[in-house]
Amino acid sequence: MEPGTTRTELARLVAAARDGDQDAFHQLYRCYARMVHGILLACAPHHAVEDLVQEVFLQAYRQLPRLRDPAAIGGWLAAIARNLSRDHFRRTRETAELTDTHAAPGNPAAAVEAAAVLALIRSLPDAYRETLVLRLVEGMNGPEIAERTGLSPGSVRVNLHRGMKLLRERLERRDPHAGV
């Protein structure tokens, strides 16, 4: 949620969006798009993430009348994202991503390194993978992750701590001189 958005305001936005208020749905999108993007980036191919984000919100818009608890919208959107990601893998054959699609102009080595680190993050268990991508890629802090995903702040702290520990171990195994 945006800073300062209360549960009452969130409930109002969900109710308004259910009633067809496009602006209210757009505000919900702005509140949760980074979270959905991070969850998808943690497990879906990079080239498919943007389309999947749009598909998550399209499904959410269609299914919004089924959401029983407006305060649970973050966890509900996260579940839709995870399910769409799994469906995407069932529909598509495995392909190898080309690292040059991630390349920043003028610094292909950094892009290759970022792709390698993202691949390591994707090899971690789901709970660690998602929270690390939300933190490291999407720039969300622990309380934001908890608020948007519906996880408890304690779970987020533990997942981030354990995930970073595993990531460091894997980076050190890959490159003993890695400074992360």
Contents of the next structure:
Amino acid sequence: MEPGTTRTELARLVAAARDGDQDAFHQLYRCYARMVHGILLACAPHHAVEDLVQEVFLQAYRQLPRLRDPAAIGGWLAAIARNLSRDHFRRTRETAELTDTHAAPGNPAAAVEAAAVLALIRSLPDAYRETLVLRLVEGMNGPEIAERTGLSPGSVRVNLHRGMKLLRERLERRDPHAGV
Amino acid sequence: MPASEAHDYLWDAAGQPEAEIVRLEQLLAHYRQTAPPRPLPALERAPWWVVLYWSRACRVAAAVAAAAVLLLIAPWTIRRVAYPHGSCDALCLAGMPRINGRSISNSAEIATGGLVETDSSSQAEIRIGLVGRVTVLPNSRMRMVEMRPGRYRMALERGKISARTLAPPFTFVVDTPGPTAYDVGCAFTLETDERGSGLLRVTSGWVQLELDDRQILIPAGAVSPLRPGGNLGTPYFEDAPEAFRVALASLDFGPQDAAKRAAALADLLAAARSRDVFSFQEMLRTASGEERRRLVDRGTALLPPPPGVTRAGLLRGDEAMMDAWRSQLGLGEPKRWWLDWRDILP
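Shown: the form predicted on its own; wanted: the form predicted together with its partner chain:
Entire complex below, previous chain first.
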């Protein structure tokens, strides 16, 4: 949700989009694209994520009549994103992120390091990896993550701290002297 | 509290940044979504039937339709379950009761015309849908005469039954060699021998006994003796004083010698309580002359009638006045039989 978008405004946008108002839906797209991108990136390869984001919203537009509670749109979009990323994983069976290093501009060593860190985040339990990607990759803060995914702030906070602790342990195990 | 301690950088990305997290943010930044996001291709709306299917109006319409179907089906189903037609279940409660001559140890179906017999050690229960249950006690013989919604008729040839019913008045009928008992929503026991001698005891609601042109409505707590040859005794409350009951039996079934009747009546009037005026009122249906005058005088002394009811009216048998006087007994209304549902619970 863009700052200042109230629940009433959100409900209005969802209702309008459900009635076929494409402008309203595009507004929702701009509000939630980053959250959806983060959730997809927690599972799917980076090169496929942009396309999958679009697929999530196209599917959401078709299924919008099923959404009963406009306030639940964040969690609903997140669920569609998770389903699509799982489908994508089943289709492609891709596990490595090597191609992502080619896409990274500038320092190739940093790109390799970034891919390795992302792979470590993806190896974390589901609850932690999505929250960490939204925080560390998408740059959203805790309250924002809670607001957009529909999770409670308490859960997000716990997920962030436990996820970060696990990530540190795995980074140290990988290279005890290198740090991040 | 210092600003750095007030903030948790991992949580709110504010305050003193944590070097490790900042480094991770910078490292992973190139995976971040480009802003603004790529424009969406042309949006395709859901087909109209999907929109309709998921719409609130459609769900409400479906719920209304389901409710309507239920409303249509429910009375039929309830009637079918509650009011069996042509047959019902007979259960063995003790020993080996016989249904149509065959001993049963568990349960059996009994149809119209079927005969239930119990010996000295057996008992059976007839379950008539939700209308009622009849326990056929030892040494009894009862036939199912009619079974259809609105009328369940049995003939108790001898023995004793205990019945609990919840049905509109006159749905449940038991013939005996003497009178016929019509249930008015109640619980009762009825016993008779082959010659028609027995007793009706009402424990809840009302029962109407009919014989030829005589009808007696008996309330809970009262009994009505039956005598051979269609001789119906005056009903009385079971807790009536012994002297009252002896005198009443003498008047009903004793010698009809005038002096003895006068003495019995004097005993009866002396022993009666206000509640026993119920029996007086039944006696007044047939009493005449001096007996009638004495019953009215003692009865009105024990249970004063409401204003508007006169001695002369009671003596001449004015029905409206008799009804008004009966209402003073506070025995309730037979019409409100359905309020007695607790009494039929096992």
